Every structure is written in C-alpha cells, then in structure tokens.
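Here's a solo chain for you in structure tokens, the form predicted on its own.
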Amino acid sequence: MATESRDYTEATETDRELTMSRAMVEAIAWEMRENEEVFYMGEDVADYGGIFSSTTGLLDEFGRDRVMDVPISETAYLGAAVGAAQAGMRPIAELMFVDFFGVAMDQIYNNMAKNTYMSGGSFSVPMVLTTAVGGTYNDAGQHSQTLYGTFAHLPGMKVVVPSTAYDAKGLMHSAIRDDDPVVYMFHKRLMGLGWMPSPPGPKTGVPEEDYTIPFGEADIKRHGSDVTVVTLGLHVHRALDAASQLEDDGIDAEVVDLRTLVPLDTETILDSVRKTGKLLVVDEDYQSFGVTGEIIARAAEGALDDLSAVKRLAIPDVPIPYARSLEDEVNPGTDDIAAAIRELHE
C-alpha cells in the first residue's frame, strides 16, 4: 500500500454521513487507486452498478478492464477471480444473491477456501466474495436468506457482515487487503436504495480517509446490564429498537454488533454474559444449526456459572415466504425481539 491506513476502533466525530452503500464503494474505489491488482467482477455491476448500488460510479474511473460485467455463470466467474488471486491480483467477485451461492460451492469451498491449505501455503488466496444478503422485500424463497451459518460453518474463509457504513467501509479496507478469502456479506435493507429504504441507523458519519476495522472484534453499540443482545446485520438496528422501547420500562439492554463471524469475538459476548447473566440471541438464518445455537453453546461453554436465562429467534426452519404477511412473520422484528427481553428479564 502506498500510504498507512489508521485503525479505528470506533466512529469518530464526522460531519459526512454516508449510506452504506456508498460507504462500500468508497473503500473499494480507495484500493483500485492505490493497487492496480484490484478489480471488480460479476453480475450487472459494471453498467449498471450493482442492482444493490455496491459499485456504482466505478467503471467510470476505472473502466471496463477492471469493473467487469461477467457471463450468468457463477462457477466461471467465481474460478477465474480464484485463479487471478491464486496469481497475485487482488479480485473482489459479486456473488449477486448469496443465494446462488449453490451453483457455484466447488469453487467457493473446494478452491477458493482450501487452495491454500491443500497447496502447503504455496500460495494464497487473497480475493473477497461480495454479496447480498436477507429479506423484507418480498423477493420469496431463492432471494431472501442470509445464510450466515452456511458460511461460518465453513473453514478457510473470512465471513464479513457490516450493520453501518462506518463498519462497511472499515471492513471493505481490511477485506480488500486480507491475504485470505473473505466473504462479505451486505444487506440489502441496510444500502440506502430508494426503492428500498433503509432504518435510519445504517447511515452514519464515516470519515474521508481510509481506515481499518480488525477481524474478530465485535462492537457493543448500545451498553446496558439487564440483558445481552447479541445479534447481526439488520438486526442490530431492530434489536436497537426494541431495546430502546423498553427503556421506559426499565430494562436495560446491551446490544452486541458481531461485525464478522470469522473470525468470532468470544470474549466480548463472554464478558457481557458475565455482566448481565442473561442472553438473546436474534439471527436472520435458519434456526437449526446456525449462528444462534453457536453463540449459545460459546456463552455455555465460557461462562455457564453467570448464565441464567437464554433465548434465541431466527427464522423458522422454513424457505422465506413471498407473502408479506408471512415473511414478517418468520423474520424476527422490532416486537419479537422487545418481548423475547422482557421475557428474559421476568
């Protein structure tokens, strides 16, 4: 790099708020300038920008060498970003929907987590894997999960999943220079799309220079000592909510950003637990099997002495319905999670 990037650890004061869409565009336009290794592949992102604004302006500056427009085949495009990493480029490949992430899971698993451990450390991989999570927008079964747990399960990947644009921009910085894969994983509630608009919390002040956000450290966004909130992406905003709705009532709950899953920060779940005795956890995956039951098991294992009471939501073991009615209905809001807390705290 040809200039040192300040690690901040948390938002600094800033009169420039950013969506986090533009947050993440401005990190990635940052390391093309800086690194001519860097590029951006796949579906719709070089004329179009992205169909969730996650490159607008970039082929602009940058041209069509090196924001490409790549061919419905996500095993192609995703084995030639593998392979220009693997030779020393630095691509950042969009995963449009991570629900397709089917189509093309050899290469994702099978090449682009594990070359470097099957080639003894011969070479690594260092590209990320962009791509859109979540639901709320009725877009049914096949565009509508985050598959967070999917992902994490997984080794030899990085999983990335910002909440604001401060984070994203922080995050998009690390990702980008990582030497390992990365899959980062952006909301589509969360990008200040007009014809999806956003919570008011995604947007905040994000300063103009480049900046890190270390792997592994989640951030308490909102501290408190009754109950702990550990949760992701949109639902950082819902839990935030819900948290402050019971104020009036006197609960007081800390809400805990995760930020990655990996690498996880056990220790601050670990210390929060500790500090409340009492632990929600709120995911948009699937319930069986995924990000909820793990940080249970970390919260049992780390500090079972201080724990209480322990509730998890997430969405029932079902494909996302169309309907809206019934997606809110699986999805956990605002409410689910008030009442989940006050149950905890009876």
Given for the second form:
Amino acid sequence: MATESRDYTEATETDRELTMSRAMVEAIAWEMRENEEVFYMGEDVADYGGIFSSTTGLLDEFGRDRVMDVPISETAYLGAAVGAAQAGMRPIAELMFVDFFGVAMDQIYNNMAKNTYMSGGSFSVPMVLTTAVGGTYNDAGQHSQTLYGTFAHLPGMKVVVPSTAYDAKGLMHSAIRDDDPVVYMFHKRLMGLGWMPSPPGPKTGVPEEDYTIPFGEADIKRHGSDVTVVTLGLHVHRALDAASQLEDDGIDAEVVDLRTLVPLDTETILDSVRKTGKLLVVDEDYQSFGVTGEIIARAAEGALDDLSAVKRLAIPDVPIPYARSLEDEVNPGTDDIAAAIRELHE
Amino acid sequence: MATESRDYTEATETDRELTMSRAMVEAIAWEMRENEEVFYMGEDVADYGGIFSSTTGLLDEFGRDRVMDVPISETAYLGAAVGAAQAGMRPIAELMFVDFFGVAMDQIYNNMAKNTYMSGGSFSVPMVLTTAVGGTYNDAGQHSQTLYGTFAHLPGMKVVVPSTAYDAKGLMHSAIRDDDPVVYMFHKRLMGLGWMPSPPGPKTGVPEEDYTIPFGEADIKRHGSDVTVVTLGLHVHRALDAASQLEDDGIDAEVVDLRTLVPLDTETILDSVRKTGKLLVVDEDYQSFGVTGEIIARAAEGALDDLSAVKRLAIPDVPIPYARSLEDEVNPGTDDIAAAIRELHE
Amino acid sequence: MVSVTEMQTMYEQMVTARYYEERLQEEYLVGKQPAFDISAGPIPGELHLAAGHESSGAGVCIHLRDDDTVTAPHRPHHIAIAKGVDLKKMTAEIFGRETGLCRGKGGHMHLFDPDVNFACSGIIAQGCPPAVGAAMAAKKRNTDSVAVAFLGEGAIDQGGFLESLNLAAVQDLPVVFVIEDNDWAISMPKDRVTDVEDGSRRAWGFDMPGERVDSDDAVAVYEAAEKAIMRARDGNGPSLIEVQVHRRMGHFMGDAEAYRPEADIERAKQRDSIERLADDLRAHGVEDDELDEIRERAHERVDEAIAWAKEQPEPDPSTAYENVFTNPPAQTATDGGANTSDASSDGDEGGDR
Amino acid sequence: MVSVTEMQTMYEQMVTARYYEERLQEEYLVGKQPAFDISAGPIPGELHLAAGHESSGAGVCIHLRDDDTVTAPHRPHHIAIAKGVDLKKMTAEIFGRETGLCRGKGGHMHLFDPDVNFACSGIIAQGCPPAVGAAMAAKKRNTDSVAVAFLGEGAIDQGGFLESLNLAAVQDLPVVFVIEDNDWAISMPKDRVTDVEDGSRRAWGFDMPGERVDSDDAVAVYEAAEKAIMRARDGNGPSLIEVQVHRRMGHFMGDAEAYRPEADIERAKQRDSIERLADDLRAHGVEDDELDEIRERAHERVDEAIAWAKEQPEPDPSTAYENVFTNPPAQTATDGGANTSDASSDGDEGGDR
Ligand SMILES: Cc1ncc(C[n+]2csc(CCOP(=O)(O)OP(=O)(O)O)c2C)c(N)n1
Ligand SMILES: Cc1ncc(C[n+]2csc(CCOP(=O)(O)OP(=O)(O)O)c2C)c(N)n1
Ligand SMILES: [Mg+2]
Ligand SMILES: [Mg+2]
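Can you give me the structure for the form predicted together with its partner chain, which would complement the form predicted on its own we have just seen?
Following is the full complex, with the preceding chain placed first.
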C-alpha cells in the first residue's frame, strides 16, 4: 500500500495551530454534533474534562447524557460500551491510563475485539476505546507504559497512535466513523497539556473542517536515503530530532511514522528499507515480543536481500522505573536514537 | 547459552513412560511433600483433579487445605496467590484456560510480575501460575488460544511451555523452586487425557527421582543441517513429524524446542541459523507482534549475514474459529510445516 | 397473572429445549464412542446441556420482545430457544456449518442472533456488561426495550457481574440479571465458594431489589420475572433474580460427575419442572391430547432443524479469514492465509482482513 | 477502650503524617513554579496527599503488629507512617534515591517495606487480593497475624474489591477492609457512581459484617477497627469498615478542583480530625505542653527524614536493569542496556535480567 508521501511540514501550512488534545476533542465534538448515537464515557470525563484533556468542553456542549462519568468499574463500563455498540450506537469509552487494561481486558479482547468475527459478521462493534499512554514524567511502572504490542497482538481491534495534532484529528474522525472497534492511544507527552509540556512537534496546523486519515497508511515524516527509522507516537519526534542532529554529519535518515499498528503498512516500511538497506525500529513499549520484533520480521520476510543491518531501541524488558535517572535510562532518548542511526550508517 | 544438546530419544531411555499430565503432577506432589509452604489453588482442582488433569490425586494425598477449590474470582485468588507468595509461601495457582486471563490480568502483570522490580527486590513473588493453552479440538475463540506472546511480552514473568512429559516434570520442579513468578503453560492436546488423545510424542520416559531443567535452555529435539525450525508446545511434534516426512526427500531439518520463552535462548537459535541459513518459526499464537516476529528479529539482529531465508507459520491474526474446517485452516498443520520447510530449502 | 396460553407457550419452549438437547446429545456422541474423544464426530468441542434449567429460560423470556436484548452464558440453548433464536441456523452453527448463525465461527457457546438480539459467550459473567450496555442504549434512545443477562450461580463471585449490578443501579438502567442456581459450578458446590445461600442477596449491597425463586416452577419464575421486567420497562431500574434450577447431567458432555453425591443427582432428576408445568396445565383443564400435540410439534420442529443443519455445507476454509472486521482494511495485517498452499493460491481471502 | 497513651500515639502519627505531607508539598513544588510541570523538580510524577485522612491510618494501624500486613492505595503516606514504615527510606524513595525503600524504582505510589509488611500500589482496589492472600498465608501457617486492605470509596465499585470480600468471607480469613470515604473519586462525587451512601453495605451481599464510622474521629475509628481486627485475629473472619474522612486538597498536586463546590472544600477543611483528637486529649487531662512536645518531636523526625533523603545518591542508571527477577536467568532476555552507549559498555548489568 503506497503511502501518500506528505512532507512533515505540509500539515503546518495552515494558520491555525492546535495542540493534539484540542485537535482530538474537535473531531469528537464534530462527530457528536453530526451523529446522536455518539457518546463518550469514562472516569472524570465530564466536569474534569478528562485527566489528559481528552474531553475538555464536551460536557458543556453535550450535557451529562452524552458525556458520562462512570464508576471505577472498567469491566462494567467498557463492556457496556460493547453492548451499546452492538445495539448500533457509537460509544467512545475512555480507559484513563492504558496501564489499567488488566482490570477489564476480558471485555476488551474477548467481547469488543472478537464479537464481529465470532458472530460471523452479524454483529459489528463500532466503538472507540481511547486511552492515554507513555512515560517521561516519572509516574512509575503502573502509569507509564504504552503497551502498543499487547493490543496490536490480539486480533479484532484496529490500533491507532497519532503523533501530531493533524494526525490526531484525522485519525479520530476515522476512528469514530469506522464500523469496527478502534483503540485510540494518545501519548500524554504529546497532548499539549499545560502541566506536562510537549515538545514542539505535535502542535501543528489543523484544518477547521473535518477530514479523515485512512488506517494502514504510515506517514513518512522525514524523507532520507541512508537509514530507515520506523517508529510511532512520542518517538517520532525524538527520531526527527535525532535525524536533524545527524544532518550536519551528512547522514540522511528517513523517519517513518506508523500511525496505525493494526492495520500495519508493511509496504511503506519495505519501500524505505529497500532504499536504505538499514533499519532502526524505535518503540516505547517493552522490547521483546512486541512492535520492534514485528517490524524487523516484516522487513526480513519482505526485503531480506536488501537488508544490510537492523537494530532496535525499546524499553529493555524491565517495568518502567520511577526515578528520573532510571526512567531516562530505559526510555530511548534522542541521543540513543542518533547513536543507533550512526552505528547503522557505519 | 549453549544448550545441552540432548537427543530427542534420550529421555525415553527409561522404562517408565508417563503422560505429560502425570509427569507434571508427580513434580507438584514431590514439591508439596518436601515443602509445606507449597499449595495449589484453582477452580475444580480439588475433587475434580483439574479439568485437564493437572492435579489428579493431589486432594487425596494433601487434603483441602493444600489443594483448594476457590470461587470463580480469578482476580481475587490470583491476587491472593501473590499476597501469599510475598508472605513467603509458594502458591501454585491455576487459571483454568489461558483465554480467561483478561478477567485477572491486572493482578498477573501488575502485581505478580512487577512487585519484585518495583520493590527494588525487597519482595519476591515465588509463585507458579499454571494454565491450559491451545486449540485443535474445536472449542472456538475463547477456549483455544495459547497467548504465548501476550505473556512473554510483559516483563517480570518467566514463561515456560513444555512439550514432553520429561520436560514437563523437570520444568515444573524448576518452576516451583524458582523464587520468581513462573507462568507454566501446558498444552491440552499434549496432556495425555483420555478424552483428548495426544499424539505419541509427549508421552516419554520420565525418571522417578526429582530433577530440574534450567530455564533459558532450548532443546534441539531433532538435529539437522538444512533448515532450522524454531517452535514450542504442540508444534514441536508437528514439526518433528514434518521433518520425518522430509527425510526421504533428503531434506534435513533441525527442530528447536524453545521450552521457555522468558528467558529466551537466543544463542541456540543463532547457532542453528548460522549452520542452516534458513529459519522457519512455527507458533500457535497470533502471528503479528508475537513469538514469530521476535524469533525472526533475534535471528536478523544476531545472524543477518548467515540468513538466506525466513518464514513463519502462526495463527493468521484471526480469532480461533469453531468449525473443524476453519480451525484446521488457521492452525499450522504438519503439512503446512513440511511445505514451508520445502519452500525454504529450495 | 399467567394465562393458560402463556403456560402453554412456556411448556412448548421447555419441551422444545429438552428434546433439542436430547437430540443434540445423540448427535454429539456420534464418533465419540466407544472412546470419548472431544474433538471427534459431527459436533466437536465442549457441549454444556441445560436439562433441568428450562423453566428459567421460558419463565423469563416469555416477557421479552425481539427488540429486548438477552445475553446468556455457556449453557445457552434453553434461553436461546425461549428468546426465539432461529432454531435451524442455531443448529447449523452448533454443527459448524457455513449457514449457521455465525458461519461456523462461534459454535455452541457463541450463538449470535441479531434478529432477536441474542448473544451468548463462554467466559463467566462476560455477558453482564454488554447487557448493561444494551440497556444504556435503550435508555439513551428513549425506547422501552430492556435487557436481561443470564448467569450461573457460580458467576456471582465474578467481578464483572458485581460491577454490572452497581453500574445498572446508579444509572437506573432497564436491565434484569437472572441467576440460574443449579447448585454446582462444574465440581464446586455453592457453599464452597460463597457464604450466601441466596444469591439474590448480592443486590443488597447496591441498593437494588433482589428476589429468589426457590423452585424451578415455571409459573413462579414467570411471576418474579414479570415484576422485574415490567419495572425495567417502566423506567424504574434494574433487578436481580435468582432461580433455583437443577443440573440433570454432567457439567459438560463427558463429565462423569465423580465428585457428585449420588443422592444429589437423584434429587435433581426427580424434580422436573416440565412435568410440574404439565400438571399445572392439566389442573387448568388442558387435556393430555393438547399436551401431546405441543410435544409432537416441538419434536417435529427440532428434528427438522437438526436434519436441515446436517445437510448444510461446511464452511470453506478460506472464510476463516473473513469477518475479523466489518470494514476490512484495504491491506492485510499479516500474510495470513499462507498456512496452506491452497489458501495462498487463492487471491481473494486476504482482502477481508 | 482506648487509653490516653494510645490516643497520644495516634496523635503523634497523625501530626507526623500531616506535617510530613506539608513538607512534601513544599519539596514537590520546587522546580514546578511559576509554571506547574509534573515532571520537573526533585519529586516528579503524581503526588496524592492525604491531609484529612489521618484518623483512618492511625485509628486502624494502632492495632497492628509488624507481622500484620497492610496494603494501601495511591494515597498511602498516612497509613505507611501509622504502620511504622521506615520514614527515611520512604522519603528517599519518594525523592527517587538509591537508598529508598525500592531503590528508586517505585516512588510515592509504590512503597514496599518488608520489615513491617507494608505495600501500596497505584491501581484501584489492587491491594485487596494480596491482602486476602497474606491472610490466607497466616491462616495456613496457624499464626494470629492479620491483614488490612485500605481503599477509597471510589474503589468499592471495582470487581477486585468485591471478589475479595467473597473470597475472604467464604474462607473465613483474617482480613479487614477499610474504606476511606472522602466523598470524591478525583472529580466524581460518590452519588454519581453508586446508589449506596454507606459503603460498608457492600459487605451485606457476602454475609460479612460491615460498619461505618460516620466521622473522622480517631477514637471512633479506633473502636471500630479494634472490633474488626480482634475478630480477625481470633479466627472469626473478615470485616468491612468504612470511615468518613475528608479530602483537604486536590486529588493530586496540580488539581485545581474546578469541579468542586467551594462549600465542600470549606466543609472538608473545617472538620479536622487532628484538632478533634487534640481536644479529646486535653479533655483527658493532657497538657498543651505535652501536645506541643509531640508535635515538635514529629516535626523533627520529619525534617530529619527529608534532610536525609535529599542527601541520598540518585540511582545509578545501570541499576535500572536489576531486580526484574530475584533469581535472574543466566542469560539476558533482550540485549537491554543497549539504549545508551554507556550502558552497553558496562558488562555487568546484563546479567541481572
Ligand atoms: C472467568 C472464567 N473462569 C472460569 C471459567 C470456566 N468455567 C466454565 S463454566 C464454569 C462453571 C460455571 O458455573 P455456573 O456459573 O454455576 O454455571 P453452570 O455451569 O452451573 O450452569 C467454569 C468455572 C470460565 N469460563 N470463565
Ligand atoms: C483501575 C483504575 N481505574 C482508574 C484509576 C485512576 N484513579 C486513580 S485514583 C482514582 C480515584 C480514586 O478515588 P477513591 O478510591 O475514592 O480514592 P481517593 O483518591 O479519593 O483517596 C482514580 C479513578 C486507577 N488508578 N485504577
Ligand atoms: Mg451452576
Ligand atoms: Mg475518595
């Protein structure tokens, strides 16, 4: 599947810049206006507006019936979202931190993800599961994971990970309109929260009108010819920074933002690898049995002869530690990425 | 880590052959006799003896206090096992089917797996989580999964998958004696149940005395020079059958039984791949973001130059369907493996 | 008050369910004798029969319409029949056929019929949250539809059920939870797993009405269910009902019940709700002829469904790759389909993933 | 009946907790002003302070011994202090230092002290099952140790808590569940998430005694806890207690509480359990001097702990790879440690994985 190869700066060619959080909410509000069947439920999504500003302002516009605070009963309310979706509504249900998936995974992976298949297609589950992911602010092992691989591994869910406001809005429109369950994972560090400063990258120009971004199309956020860096979420920005650093040294890295893990855009990865011959995969999830392994495997399956070197950076199979020195050690940084690209280039 | 390269038939060089279920139970009973702190809890593990005969006879010998039926409250009793383990006991807790993990995953991956790390090592969690895995008997999407990758991906658990009675006993002794949480995944089709006939492979000779098998040592179940087949669980036997079929055609496949996913014996894989240059990974879990990807990635990282072809067979990212024709289609069979080896060999 | 016609309807559903399972049992054992092999024969996999549970399905579902939702657990046939699930397609599904309710993908524990809003599933208490969600949808849409979640007494210790009680209560949702208490959860008697004899007491802690029907008298079930369902339909919120039923067989086919006292098996077999309802009907002046007629009609319908199902085609292997998504992505997530050389030469199936 | 000495002990624990958190708040805000940045300063990450909860920790833990187990939720400091967790090491942990309780790996939500069998964690109701397990171990070993699980009123809707009640009840385990009802779960008031005003009613559905202490009077908490803990210690099974406490601050630092009515904040601040206990002590003839002395001693201890903690070394990055396992496998699971060139040149850390 050829990706529409959009330059990283193109999206910013509009006057209006939004944070990722505002872009997400804009899409949700638009869909709620259009379609009465869309509603949002989660903990602290009404008056609070979402701990990570995923629902700011929605209560005021849509009222308590469509923006619902629910008990701390993830099994009950995520499962209820499945039931409402099977009845034809379009619930958006928020799991406050992805780290909490374990209290409700049965409803997520057995009902939400499988009911379409197991019913032979006679039921659909058109719901969006929104959830905050990621570390970098020292919240330790139960509040800092991304768990990208955990969700992408289990069939039946589409899995979306935006890295910019532009992508966040388009992917949210697509997610709500999709007739299938979509897990929409937003990285806290990219949301543009006042109390958790984002890097400059995720705040981009965002068109006022609604638009969709198709699932399964990776986005080449930087074109380059020497080394392919495949990544997603926060690490798109770290990879871009690393690539900039290396420019002066004449190393030209290509940065592929996966944007969706399911479906996965294998072709864009292969095209890039065929060009550069060198693959670095950067992930904020645990290293083994996850995203990095899958990307490398696809490259090996599809372009083994073109591949001269592979490498990966991810959380090295340890829970996320609390102390700053420890978390920084295990979460791949810009310097780590630059060093890895350099190593591959040699 | 060099694996003790034991011939597949060696284990059978003893008079006494046991089913995998009896070998497992023998190890558990031995450890319960030795150590009063070991106890077993789960649903239907007392009078019933375990739905898959994982506890046959234990109630009679050890009584209800040490072989405990518990309410259908996986969160409560698996979490209780963590608490008892942290208090210094050595619980074995059974999750009847691995497919049910979703109702209790928080206790499994956040408490059982992480407390050692998050306490900085001041607590240990010496427990074994036993669970039945696998399909082939048409029990559909909520009772036929292996979920190998799901467990291996999350750090803090050792993950064990025996394929023979000999391995099952040794790995069980190791699991109970280990000071860390061990997820012990036994494949229903290998247990030697009267009502679900096993292939001949898993029933092997088993020494009467206790013995351990170290974690992190793959076992080459068949030596060969042409193609490396890396697999585990049920598919060890399918791979061995496929290898036998191909012998006549002069194709000499090596079959590596991983035995433990965490820790993973990368060196044995690499040694084999360096020798054959060709890698087939066969898995009964979902294909993407799981075991097959990880093994291929490790081979690519460690032996890219030696690698001339890779291939994988796994459940093709669909829930496990019920009907025989459908389940057979998605679960890699002996013929599929033989065809894949042949293809790689060409 | 129950009418004689309603009693006849319940009777018909109950004898249909009983005979259906007797026939299923026969078919299930084909290929599994003399040695029982769960994966052999025309119906492989687990099979949980509900003989002794019939009053619950019939007594509750008689109050329901097609637009009301029912979720059932792993022991679903009597409920499905009472809810009006298409018997032929359901049977074809159990036989794993292409024209089954789920195209052969679900099997006996996973029967989905959108026409009557029925679904069942295999994990304890799993249907409770979706039933709450169906009720939530009904409330949001301002319809008077209701939802009913069935579960076994072994499921009342499972978090998902307990959370559902609270969510339903605090949002005043039109949902009724029905516990089928057959005294056993596989091999575990109720008193080994909870201190509460009357499972409807679980409702107390959530400020929800709870009521226990102490016998599997279909008319008593009818009355308790009527109250709860009307309460829900009228917008007055959820209820919990426990119904005493009996497990006349092993937990699943092949369960020898070595753990179960002989006397308990005998007791379960003696108290048959179907005979009891027949007596009630006779007491209301219904002739034996009429009862025979009902039974014959039921048997015919069942035999026809089973005969039809057995003629249906097995699903083509390539359909295994379909239905993962309603809107399949334009590209495949894996190279799935490559497991057999046949499948990979068929260019089509990869598209639907 | 509570003795004056016990009241003094509770008072000391309560003022220690209050002052400790006041000091933590100061330290937490270092580097976070003028613009609040959760990841800046010497104490990054979330910080949940328990001002207004002190009576609960003190009134319960005064009945506990070191060999009794306590699990606490995300708001743990007052409980940890009352349980006797090492204050210096706990503080060093909160500052993310190498000599902290968890070598800097846990932080404020994950304090583990094996010496007094204390642990806390960050996911709702997560500590309930392990407390049940500690009680199970005590019963199996025939000791008279007990376990106490603390949770917030927002946690009484979570399956893990509800399942734990049942498991504890059916096995008659020596465990006490203590709900700290501060009226709020972050921004959600209790009546938005459950219909039950008195959380101790949750016990009814499991045949367990439940009792609510309607004010945050430490002596009243003492009495309810005494009864429950002695019941458990004497082998008579579990209990559930709900204690009314007050949240004097935002849910976590940085929470502006825009959702919270001004009057509610005022009300929470007025009713201070520490002042109330001081009055009680005075009524029992304890002089102001003595109270001042207790407070001074508490402040000194806190200041000392904080000063000590701030002098402790940060963990060496290489220690991030340690402690995944107690018995690390001989080989590494990944090539972890390769994230920085520094680490990968250090041959040691790979061994401990
Ligand atoms: C979460 C979960 N745990 C365990 C099981 C295995 N299991 C299937 S049926 C059953 C017993 C159920 O008993 P009950 O709810 O009383 O229903 P009954 O079978 O008696 O109708 C168990 C333990 C499961 N399916 N799901
Ligand atoms: C399973 C789960 N869901 C949600 C959260 C997020 N969360 C953390 S604290 C909290 C509110 C807890 O309220 P309560 O139990 O009353 O304790 P309080 O904070 O008031 O002391 C929530 C929703 C979580 N940690 N775990
Ligand atoms: Mg039952
Ligand atoms: Mg609270």
